[in-house]
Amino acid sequence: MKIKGLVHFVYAICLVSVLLGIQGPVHGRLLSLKKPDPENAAATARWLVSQNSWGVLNTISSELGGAPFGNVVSFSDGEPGKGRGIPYFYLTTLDPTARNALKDQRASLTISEHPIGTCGKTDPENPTCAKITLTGKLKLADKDSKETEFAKNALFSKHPEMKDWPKNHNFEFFKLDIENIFLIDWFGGPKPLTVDQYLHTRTTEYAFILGFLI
């Protein structure tokens, strides 16, 4: 019975979901069915943090003289449920952006919230598609510690395809020391926040739906 009412709860709130007009998840990403009011800062800042599963990530390029360099990558600030608003990346020097984090840390993550389906037809571009640039340093996770392996958890469960990427290309777990955040949620400008704020800022609990393509 309880596997039964399970189902039935699942099909209600992916019925909800079509009828709001809100995309599901789409390859086992997990989606929120609630987004922070604008004026909530914090919380929007970490929805969108642990909603997304990937963004642009901007590093000093050495190889282009200093340059901006950005790169599409997967991250994750944890597992589902358990994120700390930091994000991990799974890394390899093969590619421009851990070779240019070994040499100069200074790195930003852009993440929208288009990518989520919240934003409806709203260009990205507009202030009510909400977007985020958390700005800081790309460094390597302590190894053979308890944030590797925080960060192991973290990336493989959202992305599961990092644990058969081969492994002679030496990737590496990273995470982003943020120093400042950049917020874009509804019209007025960028909204105050600092780090302090964003990293202990109260969650709310969210229901999450897990493989479902709506």
Contents of the next structure:
There are 2 protein chains.
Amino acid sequence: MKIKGLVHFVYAICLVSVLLGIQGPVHGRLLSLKKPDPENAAATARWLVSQNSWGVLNTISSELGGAPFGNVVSFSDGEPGKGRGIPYFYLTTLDPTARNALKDQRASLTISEHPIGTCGKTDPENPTCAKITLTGKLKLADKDSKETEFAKNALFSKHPEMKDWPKNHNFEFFKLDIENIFLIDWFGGPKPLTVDQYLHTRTTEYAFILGFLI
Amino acid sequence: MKIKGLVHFVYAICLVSVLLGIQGPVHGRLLSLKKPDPENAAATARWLVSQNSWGVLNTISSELGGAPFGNVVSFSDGEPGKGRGIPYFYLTTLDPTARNALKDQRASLTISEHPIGTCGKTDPENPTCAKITLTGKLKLADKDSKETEFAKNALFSKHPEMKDWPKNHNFEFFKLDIENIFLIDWFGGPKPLTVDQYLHTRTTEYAFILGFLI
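Having seen the form predicted on its own, can you show the form predicted together with a further copy of the same chain?
Zooming out: every chain and molecule, the one shown earlier first.
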């Protein structure tokens, strides 16, 4: 009977999770909230950026004849529930991405819905498994500024191990100044979405739900 | 007792899976085999490419002032257990990546170990969570060639829904001719690895295990 009770308890937890739209913890910290309606491009874009912990950051490779060079990076747009939509990074010039950006700031960050766990069995290239590319300039954040403090809290809250990364590797905070947004979240091609719409969409509702859950 | 028996059965399945190094099915088809020793750069690189189903394909955007433009794509280097290391894609010029490549072939494909599920709680930017960037030229595969037949089988076996994608979207087979390999699979910077070493490493062992399991 004890085992039967345990099985019922696990079923109940699963049911509550599904009803609340929780897909499980990402790195044990960030809860994935329900995906917005694909019709709401700005909310979907902000959801993709806030719920993901990593993406591919692309720069122009000065070492490979100007080739577009993608690199797997961790990023954050804010502490859980406090994202602002601007991705911040913690990079070292021991890695080509930071070196490239310091020579040519043109860059893009590409994120898939797939790692969030909400695509199910849908193919990652299928337009209903959302994807976003933020294109702009990859810049070193001003040292000792309020923004750098925000970037530090944003990154270290979602990527706790970063604060222990080797000091002598000279990691620094970078940000992507977004100039263009390419969002696919349904059939019919990219969704029209301006940077202004993206940055100023109302995310209060999501922040409230997150605040309630954690 | 029946429930107790079921619980024991599930435990047994989990134990056998762990012992065999299976991390679960990817899209219900591809089995993730045990990660090679990071010291073996060629095997690790081939494992990353063969076990992943998607990555970010980067091109030079003619529409965004020459910016590096990453896009989430599905790819395949061969049918399960028969990968050759060369990534193939199924792209349409309705999407900017194919349009960019037809104007400027310079491209890179970036893949993370994270989606395979073997990084555990390690941060995706941590060097022990492996990542690879294959840089080269993104080319349209010759129509009606043996290679295109290989690409078709490679892609449709790992991405079954592709064969039903809309005919009027004019999807075509593309390949990445690899010229440079950037592999991070441990501390200490990128692993030296030539294209020749990558393409001609012995993968028989992995193919055998895969053949045995499926």
